[in-house]
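This document starts with one chain, in the form predicted on its own, laid out as C-alpha cells.
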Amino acid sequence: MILIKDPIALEGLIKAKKAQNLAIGFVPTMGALHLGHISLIEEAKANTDFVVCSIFVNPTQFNSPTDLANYPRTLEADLLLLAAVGCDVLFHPEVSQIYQSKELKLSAADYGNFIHVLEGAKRPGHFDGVITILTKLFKITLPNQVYFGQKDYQQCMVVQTLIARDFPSIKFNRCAIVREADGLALSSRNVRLTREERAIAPQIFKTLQYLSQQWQKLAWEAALNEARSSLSKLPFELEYLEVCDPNTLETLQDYSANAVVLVAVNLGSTRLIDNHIL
C-alpha cells in the first residue's frame, strides 16, 4: 500500500491508472477505522481495479471545536488495517493541503427539504462541510465508484444528490451497516464510551428492532412513543427518533410500504446515530 499526502501526487497516480483503463474505487473516511470501514474497502476491491482510501478529519463538518479536537485519531492502527485488507493507496493530506485560508464552504441548502431535518437540524452547517470536502476529494481521486456506509443514512442521501448534480459519471454505493454481535452499529466514536455506557448502548438497536416488529404488525404509533420515552431516560439523551419516508425523510403519519427509522442519542459525552429499514 502507498501512503500519499500530496494531492498533486495522487492526481498524477490516478491519471496514470486511468490511462491503463483501471477502474478507481474510493472510500473517504475520517480515520479511527473499524470493520465497517474495512467492509467498504472490501466492496471496492471486489468491484474496481484500484482502491483509494482517504483519512482526513474534515474541520468544516464539525459544529463543535471540542468535538473536532476529541475525534479519535489512530493512524498507525489504521495503516495496519488498510494494508491487511489490500487497499492500494491511503490518501492522508494535511488541512493546509486541502483548504486555503478563509475558504468559504459550499452550501447544501437547496438540496431539498431532507437537508434541513434530523442531522441537518441538529448540526447546522454539517452537510455543507460534507459536500465541500467531498467535492475536493472527488476532483482529486477521480473515482469510478464510491462507497459509503448506511449508518450515515442522511449523509448518503446528501452524497447521492451531490453526485447527481456535479459528478454524474461516479457510481454511488450504499453499503450495509456492520454491527457488533450485540447489535451496536460500528462507529469510530464507540471508543469514547465508558464500560458502563458500552454495556447499555445496544439498547439503541434493540429499540429499532422493536419498532420494526411493531411496524409489521401495524401497531407502530404507540410503539414509537414508547420507544421515545425509553430512550429519553438517563443515561440516554434522545435527540430524535423518527419514522420517515426513505427518499424524502418526511415524517410518516401513516403506514407505508417503505420507511426508515432513524435515531440519534447522546450517551454520556458520545453522540451515536443509527437507522433501520422498515
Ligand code: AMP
Second form
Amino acid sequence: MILIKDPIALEGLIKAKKAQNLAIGFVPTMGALHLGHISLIEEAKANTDFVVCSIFVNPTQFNSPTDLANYPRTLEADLLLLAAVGCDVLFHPEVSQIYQSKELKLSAADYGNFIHVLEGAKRPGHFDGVITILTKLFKITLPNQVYFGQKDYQQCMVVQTLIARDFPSIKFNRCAIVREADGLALSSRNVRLTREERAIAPQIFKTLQYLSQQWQKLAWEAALNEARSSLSKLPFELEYLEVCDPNTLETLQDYSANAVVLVAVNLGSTRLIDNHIL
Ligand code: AMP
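Just the form predicted on its own so far, so send over the form predicted in complex with the named molecule.
Whole complex next, starting from this chain.
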C-alpha cells in the first residue's frame, strides 16, 4: 500500500490508473479504523480495481472544538489494518493541503427538508462540512464508486444528493452496519467509553430491536415513549429517538411498511448514533 499526503500526487496517480481503464473505489474516513471501516474497503476491493481510502479528520464538520481535539487518531494501527486488507492507497493529507485559510464552507441548506432534522438540527453546520470535504475529495480521487456506511444513515442521504447533483458518474454504495457481538455499532468513538459505559452501551441497539418488534403493534406510541424514557435514564442523555420515512426522514406517527428508527445519545462525554431499518 502507498501512503500519499499530497493531493496533486494522488490526482496524478489516479489519472494514470484510469488511463489503464481501472475502476477506482473510494472510502473516505476520519481514521481510528475498525472493522466497520474495513468492511467498506473489502466491498470496494470486491467491486473495483484500485482502492483508495482517505483518513482526514475534517475540521469543518465538527461543531465542537473539544470534540475535534479529542477525536481519536491512531495512524500506525490504521496503516496495518489497511495494508492487511489490501487497500492500494491511503490518502492522508494535512489540513493545510485541503483548506486554504478563510475558505467558505459549501452549503447543504437546499438539499431538502431532511437536512434540517436529526443530525442537521443537533449539529448545526455539520453537513455543510461534510459536503465541503467530500466535494474536494471526490475531485482529487475521481472515483467510479464510493462506499459509505449505513451507520451514518442521514449522511448517506446527503452524499446521494451531492452525487446526483454534482458527480452523476459516481456510483454510490451504502454498506451494512458492522456491530460488536453484543449489538453495539462499531464506532471510532467507542474507545472513549469507560468500562461502565461500554457495559451499558448495547442498550442502544437493544432499544432499536425492541422498537422493531413493536412497530406493527397497536401500542406503538406507548412503546416509543417507554423506549425514550429508558434511554433518558442516566448515564444516557437522549438527543433523539425517531421513527422516520426512510426517504424523507419525516417523522412517522403510524405504521408504514417502510420506516427507519434513528437514535443519538450522549453516554458520559461520548456521542453515539445508530439506526435500524424496520
Ligand atoms: P468515519 O470515520 O466515522 O467518518 O466513518 C467513515 C465511514 O465508515 C462512513 O461511511 C461510516 O458510515 C462508515 N462506518 C462507520 N462505522 C461503521 C460501522 N459500524 N459499520 C459500517 N460502516 C461504518
